[in-house]
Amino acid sequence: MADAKKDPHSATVGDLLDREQQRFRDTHPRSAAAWEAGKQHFLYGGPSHWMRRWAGGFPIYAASARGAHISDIDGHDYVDFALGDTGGMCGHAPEAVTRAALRQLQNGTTMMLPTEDSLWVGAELTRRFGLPYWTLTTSATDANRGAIRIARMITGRDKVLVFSGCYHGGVEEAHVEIRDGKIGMRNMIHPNGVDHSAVSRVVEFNDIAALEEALSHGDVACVLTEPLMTNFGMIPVAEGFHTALREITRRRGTVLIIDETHTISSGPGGYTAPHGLEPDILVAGKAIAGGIPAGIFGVSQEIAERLWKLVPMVNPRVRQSAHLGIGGTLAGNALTVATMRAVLEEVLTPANFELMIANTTRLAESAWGIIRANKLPWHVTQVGARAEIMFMPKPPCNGAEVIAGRRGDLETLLHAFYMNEGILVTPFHTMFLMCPATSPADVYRHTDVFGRFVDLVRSAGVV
């Protein structure tokens, strides 16, 4: 890093961020005013507290969105690589989903009754992911909660094992990480009185020995994991780890839950199908219904039979059937099922995944070219239709390496610069996601902006 005392033209990352945030305020007056108005009625400024996290200092207020682009109320156009942090992976307002939603809106949205569309959806989920029995929920968080509850029911155990740095929605058991050798709350989540040591175990990702030891106590109902970690910076899976994970969980009688909420971007069958993974329970959500709130979980034949022994199928002679302790009146509603069918049948198709992955490869390769040309200690990781630029020399192996090497200041600066230049990435990490409508021109626009960001930080002497 250049010495600011020696170079009168140098600046700190903080200086550059101040400039970008001022530029954002100057060019987004209507969004700034709307944000101030929102603070009068929303607990954290917007309808969701996540919305306060954008690096400009306040979020843009969206006016419309179509395909891979968003327009804001200040008249700016953005190439959207955030895509609702995966919820919009189908693209904004895809015709097939809009058509299905309008049709179902005219025929009733929620009746707590199945529709014929559900028969097609169930069969397609089995075909894609390989698990025979499915349940629909209102979010991936709810799907994970349901999977955890089932695992506890059939094993009689109380603890859930997760990997440090993980994210599985609002699941309390996953709000932990290892930092400075101690287990605590992850990602600045505030304690809420829950004794996490009583409900969770946490080890580093890719650490087979630690996994073996943690499961040796016989009190872990399930391991909850992504196929590779995506929410702490992308952490690739080490060779042989999935084989060991599956062998150890089976030997220890622990249910293996694989959360594909992000990694469904790997292909039509997510990451699980092409890599031959064998989860006991598979979870997904976000994009699965084209942006309509939804989640899914599927269970193996063995898990289903163990559950049915505890909670048999409904006896029509008994008014109050046994309750699984999961679900909700809106779960599996007709609107969700109709849009889910449209997504699986017409949007997240093999042909569209080919397009999405090809554009991701273009983006990753062009970013790599800029990084190498400038001899920067950064890297790019790509998995299917998802890629991430990280300000570290090589991909991390676990959460500890992310904590030790991550440049959060540069990430924030990059995000603010991107917003000013018409590029959106998810504000929590520098991950890029493609939708079927993403074009090569959108990717080239990113290449230009990323190149100018590198010029900015190099000329300022911060890298």
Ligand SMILES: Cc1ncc(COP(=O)(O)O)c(C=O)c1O
Given for the second form:
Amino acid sequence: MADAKKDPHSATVGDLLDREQQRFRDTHPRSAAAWEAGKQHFLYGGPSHWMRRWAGGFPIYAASARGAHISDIDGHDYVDFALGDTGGMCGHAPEAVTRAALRQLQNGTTMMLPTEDSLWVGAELTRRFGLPYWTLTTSATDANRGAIRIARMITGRDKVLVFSGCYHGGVEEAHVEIRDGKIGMRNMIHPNGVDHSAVSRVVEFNDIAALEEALSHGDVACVLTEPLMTNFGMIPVAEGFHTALREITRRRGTVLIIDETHTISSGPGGYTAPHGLEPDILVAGKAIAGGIPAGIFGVSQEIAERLWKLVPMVNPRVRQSAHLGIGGTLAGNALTVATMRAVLEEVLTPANFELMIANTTRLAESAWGIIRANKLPWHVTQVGARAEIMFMPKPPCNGAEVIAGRRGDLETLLHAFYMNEGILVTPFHTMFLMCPATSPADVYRHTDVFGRFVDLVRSAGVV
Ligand SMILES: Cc1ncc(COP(=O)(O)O)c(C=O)c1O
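Return one more block: the form predicted in complex with the ligand, after the form predicted on its own shown previously.
All chains and molecules follow, beginning with the one already shown.
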């Protein structure tokens, strides 16, 4: 995040933010009161600590959500481009998921037994993403943990390599970044006494030479990466990087884990299928069961065979065959499987992706129009149904460029302004996601609000 002290305009940006946060408090009295009450019983104010990070100063309390809209307890309506930071990418209360969930709730939710829906789900995951064998988990974090554990089991190596600026959930090994040339805890994650250098390697995204060097020691079990980075602003992948990544990891005997938890918004087969990526393990989660907690990971034939040698499928003579050390009593439960089937069969369909991507293009083009008309040193990145506005002249190539160029103060101001004007974006950076129910009118609302934000900051002289 840019250092506000070095910004000659920061006082003015700060003043504008004070004004927006005051406006937010004035117009959201019930959410403000609920937030104060929540602090009495929740460690960080709300049921999850993430909920405290909204730029208005406190979160809105949701009254209901449908399609691409959320209404709060103060009676405001929002166009939701945050969509639960991707968990709501199917839209809120999608009919097919609701129907499947209701049916399954009446037939038992969690039995530690497979249901026949799982047969359809497994075949469909293979059809979409190409990997033959799947496991369901309760979250993407858990899917990543499982994938890492398998990589360590079959390689006998301990280290996990990630790219600076990454986020893969509550996976300790990935909580590292490079800042001022030094390796430390990722932006804003507090140290916890664990020596992450003992279990992690971190290099800059798109840096083939650094990757080659980091894998040359022969101690890296896996590379864990998104196909392009979506958690530090959007960092596009450089030409040739994936080919090199695949070639080096194969040559060094390192497992390649592609985390599609966010980039699943690229299309029906995520980013992997249309770009011909060849992960050893593919991970996803969040939206995959329409908002019911779920994660998935799929493994290649080779990984499966290596794993089966260590942990056989079933030993008919031993009632309790060796287990994998991967958690998840509720994983793959009947409710999750039923809703995942509904998502894959009826919601995240090719036709709906077309709609979502068309609206994303609309949003990106109109934001570009405003940026260009005002000659602002900002840019918009779009990949499938996901777009990002960044206050930098061009897309960053790696985490270091984000650290050097990011305008955290302006981002917070924009987000507070959005909240006051009925727009929600993920609180961590300015990322927009479409769901099948997002309409051109929703996009126009953003265009109008973003245009007025630019007028505000220009007339205040802060850009
Ligand atoms: C790429 C990626 N992987 C994994 C996760 C973890 O997801 P969850 O918190 O749902 O476990 C996230 C969360 O933001 C993510 O962005």
